[in-house]
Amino acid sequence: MKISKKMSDVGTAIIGGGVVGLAVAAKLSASRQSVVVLEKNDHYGMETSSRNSEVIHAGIYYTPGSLKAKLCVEGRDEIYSLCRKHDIPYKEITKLITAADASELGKLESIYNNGLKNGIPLEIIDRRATLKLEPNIRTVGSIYSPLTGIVSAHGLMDYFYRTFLEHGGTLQLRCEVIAIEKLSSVYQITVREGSEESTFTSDVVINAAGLFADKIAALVGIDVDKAGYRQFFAKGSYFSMIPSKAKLVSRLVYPVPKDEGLGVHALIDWGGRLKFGPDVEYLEDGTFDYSVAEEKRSAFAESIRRILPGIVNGDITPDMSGIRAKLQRKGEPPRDFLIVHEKERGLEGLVNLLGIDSPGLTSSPAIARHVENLLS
């Protein structure tokens, strides 16, 4: 049903365009008027959206009933539709998650089970059975993954803004929210182009600005602190192999999380190399730096040994990183997504969406579709 235009410039503003962004702008303009997308950036996606593994989540650690699993789940069914039906590069690679020795056997089977009550089809295999798929990794047995995949993150991304221009929508680039005021029953917002300022009205803001959704939501006046919308932000390094063991793994290959973080696992990028990666570093600081550490050589290599037994040092080569919001700080328990109608607040028709990490990415679709259920 499209909504109304009263004393607004715009009918919907969304703040941020990263692949969440952009998939609620390619949903929310199907059936709502004069949809815009503010982005900060020279492009779309540049940030977290662009800096990650492309994987295709099956839903398997996530807790039960949470946002991260439901939306999970149905993202990833959503996502494997959308590559088939509108070319998408996409494969359906697999995953093991792999127990190193016989300690981690139990934990293993905890994220079995987990993942049974998602309702992920999953199986456990033996030393012998794990060995066939992957004869190089190191192994007592693991877990098999027949949904996990991976997606090119541009390719999806191409996909939503695409939507959202044939569905009248408009991306301002190079555009920065400085502002933003709740007048009766719109949204006032400042931007920055340049040097240049000026503000319009909306009646609908969506705050999906990533790694600042909580400065955005601070903006508003809401008390980030108080609320529980603070974001930390943890970068996450990838080291790429050299290419004579490049064909060392043919599949994704996990260890068996440890600490923060899924663990330093093996991944196949598009143009056929093999990486490792992310680790998890938290930014105390809160300073942005995408460059990979030489220093760091050492001790992923000792992650990758875990999974690869027969690498040295010198097979790895510092690659790429990306950096995740989270709205735990380090040493805290995970927490879901935060995604909310701030109703309660006396602001109708803002949505939040804060701490929208792993697996932000194969949720889009239907983040998208649940922030359009929140708004009706």
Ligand SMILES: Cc1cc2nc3c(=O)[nH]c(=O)nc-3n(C[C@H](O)[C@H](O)[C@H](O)COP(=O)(O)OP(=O)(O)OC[C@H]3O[C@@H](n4cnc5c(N)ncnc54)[C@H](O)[C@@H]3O)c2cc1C
The other form holds:
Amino acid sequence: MKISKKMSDVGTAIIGGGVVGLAVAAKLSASRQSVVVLEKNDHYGMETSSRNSEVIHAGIYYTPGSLKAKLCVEGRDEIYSLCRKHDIPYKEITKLITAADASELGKLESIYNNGLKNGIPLEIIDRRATLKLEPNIRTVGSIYSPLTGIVSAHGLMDYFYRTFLEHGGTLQLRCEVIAIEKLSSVYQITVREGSEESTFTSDVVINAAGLFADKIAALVGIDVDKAGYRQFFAKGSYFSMIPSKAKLVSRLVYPVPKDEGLGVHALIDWGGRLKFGPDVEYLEDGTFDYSVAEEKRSAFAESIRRILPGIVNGDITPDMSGIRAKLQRKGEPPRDFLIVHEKERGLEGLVNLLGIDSPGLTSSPAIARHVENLLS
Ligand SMILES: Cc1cc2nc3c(=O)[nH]c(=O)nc-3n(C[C@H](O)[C@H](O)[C@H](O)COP(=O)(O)OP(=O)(O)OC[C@H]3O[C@@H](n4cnc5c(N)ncnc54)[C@H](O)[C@@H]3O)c2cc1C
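Alright, leaving the form predicted on its own aside, put up the form predicted together with this ligand.
In what comes next, the whole complex appears, and the chain from above leads the way.
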């Protein structure tokens, strides 16, 4: 292993070029000198940020008062306004959460009430009104969410990246952070670029490493189990509908959620394809395999029939998948985003972002503002 000389020291190092790292980079570089994003892949946005539903969530499901509820609502409004101003592809496609039978109406009402507590404009509509919007779905009544939309995740990341560059920031690709040490007033960061390792210092370190954020926290010496920072991984797979049935719905259609996750739902991607997903499959060994198992076909078709009763197993094909970083094990109650300026651990200037699962894409600009506030 060749050890090269020191890279130049910087003011702020952001670990991770996903949508969160890039949003934070765009924000902090507006007022700070010498901000660098360190990304281990060949391009930014190659992990979770490009493997999701691209939904601009309205903020319906999250616990009132939680960071997820607050940052989702703020981020949603900011994303719509950024999209309009900067030509980022988006659609105000709207969404239905629909009850397949009368037994689901109680749960539907409690989701509606939760959404109202979060200040989300929602409407309960009956079967007839639902069928006027979506004539092909199985329904006894729905929640209509006018503020739910879709955004091009790549378009949004490209915008954050351009803004960051305009502010004089630097993105260092193929640059993996492998060690971090707190010196008296700065952090010494060791990175691996190909076969070379080098070190430099940074006054501020933002850990936005997504699936690897707990590993980064551990590098700084935090006991992730004791701190409650250990991440668990829940894969979400998607199946796509054959083109002849791709027009069966025209907006996002979600079931009433049964277990973890929001339930396999219908979404329309940028190519006009109708997709269904994501399911929730906890990965036991932490290996990130993005292939979609053919064996899931029957279970998917079964879930889809809750929304579209006429679908047969042969109508769908395995599509893409993404992996969520969660702070709870399978079966445990959902935890909030964890965004901490680690002053109390004697780690002034280090901000850890962990468990940034959904609605992380929607919340990204608001997360960036939150991080800036934590540092001020
Ligand atoms: C199936 C699925 C569906 C979802 N749907 C939605 C949705 O519809 N709407 C929504 O709002 N949210 C959704 N989300 C959540 C959203 O995708 C995430 O919250 C968001 O993408 C997280 O972004 P991130 O930047 O934290 O992570 P990432 O995109 O994973 O970025 C982290 C980056 O850090 C880099 N990195 C890691 N370790 C190192 C290291 N040591 N050195 C250098 N670089 C490193 C990685 O290479 C990666 O590029 C979904 C998630 C999944 C999995």
